[in-house]
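Read the single chain below, which is given as structure tokens and is the form predicted on its own.
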Amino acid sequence: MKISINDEHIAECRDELLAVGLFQDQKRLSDDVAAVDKACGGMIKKVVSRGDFKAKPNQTFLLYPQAGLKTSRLLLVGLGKKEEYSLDRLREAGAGAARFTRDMGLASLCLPVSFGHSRGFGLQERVRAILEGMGMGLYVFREYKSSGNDNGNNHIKRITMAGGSPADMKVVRAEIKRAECVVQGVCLARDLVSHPGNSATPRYLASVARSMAKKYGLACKVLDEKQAEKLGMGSFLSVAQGTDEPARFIVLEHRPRLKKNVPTVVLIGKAITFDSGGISLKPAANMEEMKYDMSGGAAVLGAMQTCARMRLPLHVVGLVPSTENLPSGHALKPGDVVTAMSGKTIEIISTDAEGRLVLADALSYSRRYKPDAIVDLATLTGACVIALGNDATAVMGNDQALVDKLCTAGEATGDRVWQLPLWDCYGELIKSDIADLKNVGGRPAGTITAGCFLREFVPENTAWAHMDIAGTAWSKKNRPHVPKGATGVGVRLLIHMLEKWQS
């Protein structure tokens, strides 16, 4: 899919589906739908008047101008009411006319650059929403179905953005380039997701790496499980110890040609293909919905993606460390001690908290780096989707600029988090009467005392956060931008932050 632009009027447009938005109660309609509608002889506001189309989010209405366009279709999209207006509900709108473009089998689609124009957001930000809602919302995954590899938008061969003025075409420029790359992350992290487990298994993840590294300029190396041990990461190959499948800790690095001392930032990844809970077996209801277990590690690399192919001006990091988690004899058990990377002690309460065992690895090997801040994504907790259910993602760290920083990321994004304290009170219900730390402080807090238990491993005054992504990282429901199963949480919201890092 081809997305272009075209600096005549909207009304001049010769795609098959011209959309235009509007929002609910309008009074008065904008200068480029007013002369749409009066080059169709006032259809729209007819059906507005009439009642027909009272453009609530979401809303969709489909008119056949019969002269004075270009165009043969003309789609009313509703943008709600102006008040309670949110880039959100612009993604929703963008993908909205994408899906419907789609799914009546057209080839191309025109879009008014005022598409959603209000005072309440400038030029860049709403044509950020709507690329990304279209990219995001045209998402099919497809690769097993029999019937064939068809990902469900070969029809759209073209989206066009229109009627600009030439500094707004330049504006628009910038955000088609950087929309292709960002919504491509997020379409591979998607798709990492979504392969069963017998696909994507760690070798897999790794041969993915070594792939994106070759294609775009990554510095890529995989540490097979020789040499994770010959490292001391105990914690990390503990939870490997049940499956035949091999664990890889899969390390990339994005490295700016630029002046030397630029920030680093390590992005860390839980990457577990299958999760069984290991001894500590779920219940079988809904397991299969465990590969997603590895949405952590999918968002990491898809961001590495990202940082690659905008060129950020940073030295990023990527770390996945990469197993199974399966029962066996040769699994690790509950009362189990094991032993870090950083030499600590873990008694192992329940080996379905593999995650902060497999992290805890991964933050000890980023102190390497010498890292200025340190960013972990993990599906790590049931108690995180009790808390704040599937439309926020819980952030927890020792810095608040830090954590400030993905606040206000996850604000621009719609990738929403939430923070939640780490006082030291809670680090009291992780200690071990037989080693240094447990692996589970018990029901209380449970999202909050896997936060403190990372805490332990994080190199010594270096900015961290964590953001447990257990609640979003997987939808049970359909939604314009966010079609039902892997979401591809966390890459935009990454990737909006380095954006900012030094801003």
Ligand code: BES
Second form
Amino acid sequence: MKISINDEHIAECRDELLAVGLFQDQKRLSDDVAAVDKACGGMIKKVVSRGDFKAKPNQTFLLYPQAGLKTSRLLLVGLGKKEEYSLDRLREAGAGAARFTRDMGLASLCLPVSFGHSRGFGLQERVRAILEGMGMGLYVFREYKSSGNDNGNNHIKRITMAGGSPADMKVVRAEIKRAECVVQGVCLARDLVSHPGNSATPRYLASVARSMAKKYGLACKVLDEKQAEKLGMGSFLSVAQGTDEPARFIVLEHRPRLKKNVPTVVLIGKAITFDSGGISLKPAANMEEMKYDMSGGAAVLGAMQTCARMRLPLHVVGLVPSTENLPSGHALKPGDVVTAMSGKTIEIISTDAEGRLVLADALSYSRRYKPDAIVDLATLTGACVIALGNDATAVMGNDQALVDKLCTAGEATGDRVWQLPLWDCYGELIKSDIADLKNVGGRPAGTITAGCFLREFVPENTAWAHMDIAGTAWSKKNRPHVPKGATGVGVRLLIHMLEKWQS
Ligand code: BES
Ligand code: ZN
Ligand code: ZN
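Write the structure block of the form predicted in complex with the named molecule for the protein whose form predicted on its own appears above.
Now the complete complex, all chains and molecules, led by this one.
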């Protein structure tokens, strides 16, 4: 699909559908929309004044103007009340318009550059939200449908943004380029998560990382179990020992040429390609969902691809420790003690608290990069879903400035995050009688004690933040720009943070 821009007035648009946004209780039409309304004989004003179209969030209304416009379909898209307006409303509206066009089987869609214009949001962030919303909303995953990978009957060939000044057009053009990289990063993450556990294995993730590296100019190294053992990754390997599927520790590196002394940021993503719980087996109900236990790794792969394509002027390293967590005759058992790469010993209380075990060694491994900051993402605890539900990611860390960066990026992207404390009193809960640490601190504050456990493995004097995406990586709801299933959470958030990075 091509997204293009042109400077003709939207009343001149010849696309199969023209979409305009309206606010609820809007007193006056914006200049652009008023011109369209005038051209088609006041149809818009009529349906609004009669109350047929109330412009509620996500409401749409299709008109067939008889004359005056060059397009034959005019779609009114509701933006809700002005006082409740947000970039997420706009992402939803963009997604709504695109999905409407697709579902009608149409080939082209036009939106005015002024779509959703309102005081409070600048052109750049507004256009960004529309473009990301459209791209994310059109996502489908049909690879396992025997009817074929038909792209969900999407016949859209062209989307046009029309009617801006030359200066506006420049901004829009840059945003179109950016959106392509970002949306494809999000969709890559969603694809990886959507693939079932028998396809998206650690070796599969490694092959995706390798081909991405080749295509977009990243450095890629994949450690197998032997190499992990040489490095002393006893914690990571203890999870891998129960399955016959070989584990992989994936390393991707984006190192922009010419620039020296750029900050180094390490991104770490948990990639348990299926979490059965191991010997501490999970209940059968909904266990199939645990294919999404590699969403942190998927977000890191999506973000690394996007970094490379956008040529971000930072040194970014992606680490993706990947294995299955299965029970077997050689699986890890409760009560076992394992030694992590850092030398710390861990008493296993539950083999289902495996995410922190693979992340521990990834955190130790990151030391070699002398990072300015480390951010890890993981579907780490069910407790996080209890605490924050499905609408916010939990963030914790040892450096408030880094946590603040993530919170700011969360606000801007709609991948919202909320901070939890890592006070020392919580750290007491993971002290073991027999080893240095135990991998579970009981049910209270389960998300925080998991964070405290990870903190023990962060290289000294290094800023680190942990994001628990257990509640946000998978959506049971179908939102316009986040269809049911894998959300791709974290990709846009990480990219926004890296774009705004100042060391
Ligand atoms: N992958 C799960 C966490 C999870 C639960 C993610 C629900 C998404 C939805 C993780 O490995 C796990 O099982 N954690 C345990 C930890 C407990 C044993 C301390 C949990 O949350 O129950
Ligand atoms: Zn688990
Ligand atoms: Zn898990």
